[in-house]
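So this first bit is one chain, no partners, the form predicted on its own, shown in structure tokens.
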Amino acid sequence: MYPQQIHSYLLKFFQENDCHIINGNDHYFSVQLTIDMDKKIMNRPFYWRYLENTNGVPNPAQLTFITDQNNLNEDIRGEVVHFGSPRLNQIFQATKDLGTFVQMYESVLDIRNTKTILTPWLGVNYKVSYYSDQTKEMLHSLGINLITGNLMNDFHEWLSEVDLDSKIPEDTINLTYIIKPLRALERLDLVVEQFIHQDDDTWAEEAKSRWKKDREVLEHFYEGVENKPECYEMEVKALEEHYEARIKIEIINGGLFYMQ
């Protein structure tokens, strides 16, 4: 997941949850949290419990996120966020808690006094995790046109440029999808699987090589022992589980988007 994708994702997340973006550029931004968002991501329940018991004045946190430290020229102090960082994983979880699926419409300005046609898209954000003794994570944001079947990569980035609303705009014709969302989702799942098959599997081979070296060390330790103790088998199994190459695909969120 590239820095610009993380930046776009975070901006959209906070804006959709009514958090005011104070300032920033393409490499960082500062945001004023709402009370609800502070409670969800700041992990300070005792502070809020104290305020509620004493009728105190709430002061939700103000955060600065640095999404591209390498290209940041200003002297900005903030929290560096990258793919796999605890804060980003926390916001992924908050997205799930707040609602995994949405249905939104592009805002339309009626300047021609004619009805605007909106086309349905299914958009899904996937997280692919590669596990062994080391972990690598990738984000794939995909969209599919439910009329034509056209696919789009980096769908979330494209979506971030569109002014969306949860209310159906007036003077629009919202086309009924031809491809059912469930079928479209199956197609997107296949696309993600193709990405995985085409991906470099060096990480798995390297994990296997490290497992082999550690297994040799273990065998050397028990060399000459005819009746190996029970702990030997436990250690062999633990090594195998530690280095075993596994891939996990998760849907972070998704939705139906009606757009021009």
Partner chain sequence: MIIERSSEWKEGFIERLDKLETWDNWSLYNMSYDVVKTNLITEFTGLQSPKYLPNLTPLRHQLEVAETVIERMNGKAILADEVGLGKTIEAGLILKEYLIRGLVKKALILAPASLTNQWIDELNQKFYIPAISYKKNYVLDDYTVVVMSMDMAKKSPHKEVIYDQNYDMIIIDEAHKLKNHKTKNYEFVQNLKKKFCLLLTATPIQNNVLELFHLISLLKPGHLGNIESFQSSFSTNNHSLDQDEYLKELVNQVMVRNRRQDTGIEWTNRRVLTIPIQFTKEEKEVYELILDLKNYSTVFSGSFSMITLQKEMCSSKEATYLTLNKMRQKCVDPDEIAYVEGIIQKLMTLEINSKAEKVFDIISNANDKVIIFTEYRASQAYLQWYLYSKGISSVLFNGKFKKNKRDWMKQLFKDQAQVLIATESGGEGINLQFCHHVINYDLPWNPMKLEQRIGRVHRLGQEHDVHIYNLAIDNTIEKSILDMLYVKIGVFEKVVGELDDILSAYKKSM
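Please give the other form, namely the form predicted together with the partner chain, since only the form predicted on its own has been shown so far.
Shown next is a single chain and nothing more.
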């Protein structure tokens, strides 16, 4: 992410969370946090507990972020935020927490004065991480039609081309799902596992052979030693943790979508 991207990302994040932007330009801005946002990102639970116990006047923090120090001409004091800085990671995490579950409806233009039928879908975004001594990640965005059970890949890409609203539009008929959302979730979980099984597992095989090779080297070191010392067991354990192939499936976010 470039400074510009980070800048607009942060602005959008605070605006979406009802935090007032006080001033700024393309390289910095100051923001007045809401009470909720202060609690979320300022790490001061004692302050808030004290305030609530004493019925004090809440005074949420104002922050200044510098997103592009190199192009900053003004004499501004603030937190320098860049890709990789702890503050940005914290805000990424906050975004994740605040955008995990949605229920959305396709906006319908009412032209013919007829009722439009909206079909419910469950959409889930999965991140799959492959670990051995190396790692890589994959993103799977899946959708399942809760009436027909039809599956769709790249579901999120499809959604991004549609106008969505969190309120139920007028003049629509929202079908009630036949497949229960939790059942559908189990289906999607299985689909992701299938992806994993069909996936090329050379990486795991290679990690295994590196493991085996290192293990042989270790055995050679202790060849003929009858009572192997504690550090031998530890090396064995370390090799296992180092090379053993693991896969982690995480759900980024997901929700119910009513679509034409």
